[in-house]
Amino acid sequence: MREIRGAVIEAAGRPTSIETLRLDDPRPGEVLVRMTASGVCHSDLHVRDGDWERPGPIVLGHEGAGVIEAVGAGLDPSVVGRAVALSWYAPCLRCRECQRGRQWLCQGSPSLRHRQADGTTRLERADGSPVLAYLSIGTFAEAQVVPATAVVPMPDGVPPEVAALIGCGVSTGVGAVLKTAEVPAGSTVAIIGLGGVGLSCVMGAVLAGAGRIVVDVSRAKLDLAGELGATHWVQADPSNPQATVDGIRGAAGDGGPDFVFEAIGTPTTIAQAVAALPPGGTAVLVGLTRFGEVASFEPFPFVDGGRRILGSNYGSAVAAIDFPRYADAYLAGRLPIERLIDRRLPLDDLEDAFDRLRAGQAARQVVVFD
């Protein structure tokens, strides 16, 4: 057992506090990882702000990278010292979806319970009371014990910050384009929302060989998207959603883009994504809404025009295969992941990072551990 510092919330909707916790040793099927970097993702903000109900107390964070320091019984000890990215959806490898190769839909993942596979947690406070780890990895901590299936070794030369983003935002956005939607070369693609996931959709569209139209209220983010390969852009006006739809259609030509990726998760932007489609077009919903929110669209033109809606969870990632693939693309210069990072910060500044994210001022902020 060791002592670590981690960012804990008592319950969804509460602010984080940096606490000293006790971390137990890994048990069979578990790995002890010393964290090196953790991205600040909007999913953490949803929990922090109470949009998503989660049990507590819980250490937040789910976009992480680190170094293996110990393994539980039955695992190969030669992996100690390896740099890794962490998957926030550790597959059970036994359920029907895992057996079908669709690990992103695993129904037996311990991540659903924010515990280890045996139903317990390795974290506790000084008084012995248990503390959970968000999605079983809780990356806003100096170290964590995680399921072995959440651990993916990284090639040499991948910086910790890049590995962390591969673990969530990059796989979610790039995978939505390349795996969920399987965008063909030459297609026109619009991306609504340019946070870390939306910008990753831009990079995925570049890899796919598609024309790229990007939409955001922030001129700075539009400029960054242009540096990443966007060819057209539309500056959204929140007070006039129809003008944004018209701008997307006009930039795409031919009645609208073949694919629209919605990477924010609001009813308004989801409706815009559907409304911008030409006949035969596909809206890919990547952003996650608050619990209970409902989006709507007019069904007649949707059905009459043979339009489609796809939900994309985690970019249809099979982490053990896709994480190294994205890392290799980064090393080859084809996936400029480091351009997404607009701030590095210590764990103690996490609440300030949430403030910036809430205000729409951040692409990807990364907590860096010593």
Ligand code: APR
The other form holds:
Amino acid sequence: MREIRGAVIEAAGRPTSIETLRLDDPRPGEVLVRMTASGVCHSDLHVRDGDWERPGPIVLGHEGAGVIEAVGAGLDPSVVGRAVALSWYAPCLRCRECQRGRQWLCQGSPSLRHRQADGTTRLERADGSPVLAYLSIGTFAEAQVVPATAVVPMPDGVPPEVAALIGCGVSTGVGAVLKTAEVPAGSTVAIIGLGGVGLSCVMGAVLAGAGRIVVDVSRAKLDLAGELGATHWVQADPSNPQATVDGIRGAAGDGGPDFVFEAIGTPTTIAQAVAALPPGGTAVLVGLTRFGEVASFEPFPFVDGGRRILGSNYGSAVAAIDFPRYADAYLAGRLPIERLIDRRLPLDDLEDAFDRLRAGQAARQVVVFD
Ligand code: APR
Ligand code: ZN
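Could I see the form predicted in complex with the ligand next, after the form predicted on its own?
First the chain shown before, then all remaining chains and molecules of the complex.
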């Protein structure tokens, strides 16, 4: 048992407060990780702002990296001291989807319940009341006990902030391009929304050898995407959605881009992604909407033109295989993940970071721990 500081919300839609909590020792199948960095992702903000119902009280954060401090009984203690990235979807390794290698679709993951595999949590308040960990890893905390299947060792030389981003935004965006959509070299790709996820789609499109068009309301985001290798850009005017569609089609030529990645999660931008497709084109939905939201499109040209829509969760990531690959690509200079980071902050400034993210002003902000 030790004391740690973590960012707790009482329930979805409530602000975070930094609390001192008690963290129990790891049990069999669990690992104690001292956190080194945790990115601030829009999926935390969805919970913070009440877009998604989640149980509470809960420590937020799901884009984390750290160092292994201890392991539960039965695990190899030689891993203590290893730098790791954390997967926010700990696979059970037993269900049908895990057995067929689609761990991002695992149906038995403890992450679905924000608890450890035995259904309990290792965190409590001073009065002994339990506190959950978002997606079983709750990375806005100085340390956490997490499922061993969420822990992926990183190669030497990967900075904590980069490892953290591999844990969510990078895997989600790069994987959407390379794994979910399997974009062929020479394709034309458009990316709508340039937060940490959309900018990672841009890096994925560069790796795939595809031409890329980027769309955002923010001029600064378009400039950053240009530095990452975007070839054309469209500055979106939310009051004129059709102009964005026309801009994407015009920049792509040939009637529109082969692929459009939507990395925001609003009905309007999802409809734009579908509307910008030429016959045979594919829209890849990466952004997550508020619960219950509905997007629409006209089915006749969609069916007549043989278009496709793919949903991409976590970039179809198999963390144990894909995280080290993305880390190697970073070390080889082919995935400039550090360019996405525009602010490092202490845990105490988390609410301010959420304010900037909500206003669309941030690329990736990362909480760093001493
Ligand atoms: N048109 C174009 N761009 C827009 C629009 C719009 N109508 N509205 C917002 N944007 C841009 C913002 O300027 C910002 O750059 O979309 C981007 C969204 O980025 P972030 O808020 O940083 O979100 P991110 O963390 O990248 O996550 C994106 O993926 O995993 C999901 O839950 C996550 O739904 C979220 C999405
Ligand atoms: Zn995320």
